[in-house]
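Only one chain is shown below, in structure tokens, and it's the form predicted alone.
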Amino acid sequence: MLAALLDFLREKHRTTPTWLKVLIPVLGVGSLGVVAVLGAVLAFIVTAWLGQPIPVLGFDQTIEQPIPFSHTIHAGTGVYENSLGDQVQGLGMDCTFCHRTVTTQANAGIPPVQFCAYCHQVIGKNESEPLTQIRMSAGIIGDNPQPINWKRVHRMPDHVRFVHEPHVRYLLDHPQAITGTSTGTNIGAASVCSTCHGDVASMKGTVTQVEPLKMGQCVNCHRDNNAPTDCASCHH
């Protein structure tokens, strides 16, 4: 029986036309590559609503920062390691002290280079590279200031208006609509900022995003805060 299956295969390889032996391989791995494409693409749309994007082509929520900037050690209330291996202690610095503008404007602001000057020009020590970095940038060592460029790890599509205010200000009228703990202060607006942040004061190294901040999440919570939910409430 295998004998006459391979003369039955050799003889359909004889009359079998060339153009028709490239088409079938060609078609086979065309088909595989629509498959990947749409799955591709519903995977981007399942992130887009639900999830955080998927870590490739740039996507990744881990961003480096020009200065490596410890928010365990300036936020948190633990025993941390420096970038000079010393065992210090966690500041347990409110959030507010550097994001200034959170309760007030829609953004939580930035501080300016010669804001974290102003402590760093005195407290640690000089063998650190990323405090020379920053009295190099503000102008206390060297003669060429910079500004930081830090780099948002947050991001929304541009068609999206979010205003930290007014979700800072119900979150601390409706403490039981607050999810998420920090190991870091947890008095006035520094206790709601896990809702949507995480824990930062517990993330070594760089702040990634723990949460979708996705429209699906947005409009479960609107909805479960009874929150307006009308497109004009979010988009521009």
The other form holds:
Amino acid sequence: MLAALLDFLREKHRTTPTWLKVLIPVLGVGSLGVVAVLGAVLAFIVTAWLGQPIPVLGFDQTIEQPIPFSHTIHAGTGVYENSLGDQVQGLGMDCTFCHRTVTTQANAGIPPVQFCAYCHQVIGKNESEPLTQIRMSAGIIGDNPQPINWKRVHRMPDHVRFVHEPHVRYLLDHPQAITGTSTGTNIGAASVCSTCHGDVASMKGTVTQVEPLKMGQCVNCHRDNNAPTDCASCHH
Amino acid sequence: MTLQREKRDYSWGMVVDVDKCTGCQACVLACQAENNVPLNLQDRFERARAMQWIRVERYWEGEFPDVKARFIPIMCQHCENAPCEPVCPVFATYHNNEGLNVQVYNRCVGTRYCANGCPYIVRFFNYWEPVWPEAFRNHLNPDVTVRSRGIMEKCSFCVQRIRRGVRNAERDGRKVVDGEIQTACTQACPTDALVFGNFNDEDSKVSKMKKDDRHYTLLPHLATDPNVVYLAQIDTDRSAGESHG
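Mind giving me the form predicted in complex with the partner chain, seeing as the form predicted alone was just shown?
First the chain shown before, then all remaining chains and molecules of the complex.
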């Protein structure tokens, strides 16, 4: 039996042309590679479908801001290092102090640079590079004030009409619905915002989107809190 | 036959007093501006593919010089038994429990079955990517989705204004007051021919107007049970007979 099999293999080895002997292992290894690549693509699509895409191939969620604004120093309550290397006590400011329209309007709002200048025309050292840019933008230094082109981090698709006001209002009235935690001031808006925006008060460097903010997340929260799940509530 | 739906606070609807309509087309213009409806250039009309969420139909009556123009504004009737809804294979159009016939743009796959099913011809398909002149770039309404090519759109009863009104009422802990929410067309109408309101509120203006003897609905033999009610034109000539001259 074994001898017959060996004879068959010897015969095959003798009759098979050399190019086919090379091609067969190449195809074998190559197909494994194709399967591996397809598997990686499938894994990427599945993870991106369910949550945030894996940060490869430029799908990184980190967005560079024109000025390295520190949410930790402003909103956090610990001791942080600022751009000059000094140790600074976090201010623990409420989110709504700067993002003022969040309790009244659809957009949370980026404060105008003059708003920064209310404090920073006196607060902060002159050597600080970010503060110099802020003061130039506000027209305190120099005579060519230019607006700061902040990059948007949390962006809803165009077919979604998200309005901050009712969400913030509901979560302020119903603290049991808050799912996030904040290292900033745990009273007021900070813990409310952390439900969707994560713990911004502890984000060193630039702010990143931590929650996937897909429709499933919206609908689950709406179901749990007896909020409308009518399509026209958000899509119109 | 009307499907029994969950009783809600609001049942939005409109009453159109045809007797007051002068055919000025202000509603058409207001609707185009409010709802980011693409511009209708001449070739769109020539190919019968112009988009007007509300249109004013004109009829001529009589022979010159005793000729009369009659106008009737027609928008989505938001039928309770809508022929467009059951034909959608992806449930992109459905009836919500506030009486609105909702079109969900991001669900629509563009089969156009609904437009073929609609007897009022008020559904419009985006055959082209909408293009606005450069000067219009910042004129788009941020509360309304800009529809892209390949999906269906129609009058939404300005659902963005309804949502805003309900949201403001909820914030103040009250119900929506009659007349608080106006669609773009009712707001623009100079003669108040178009009135928008809540049919569930017995004291609302639309509920009172609906009780008028002149009321009728379009194509009633189809039993679509529209939420838009028309009040017929008062024909002074015909009632006065020949003596009117």
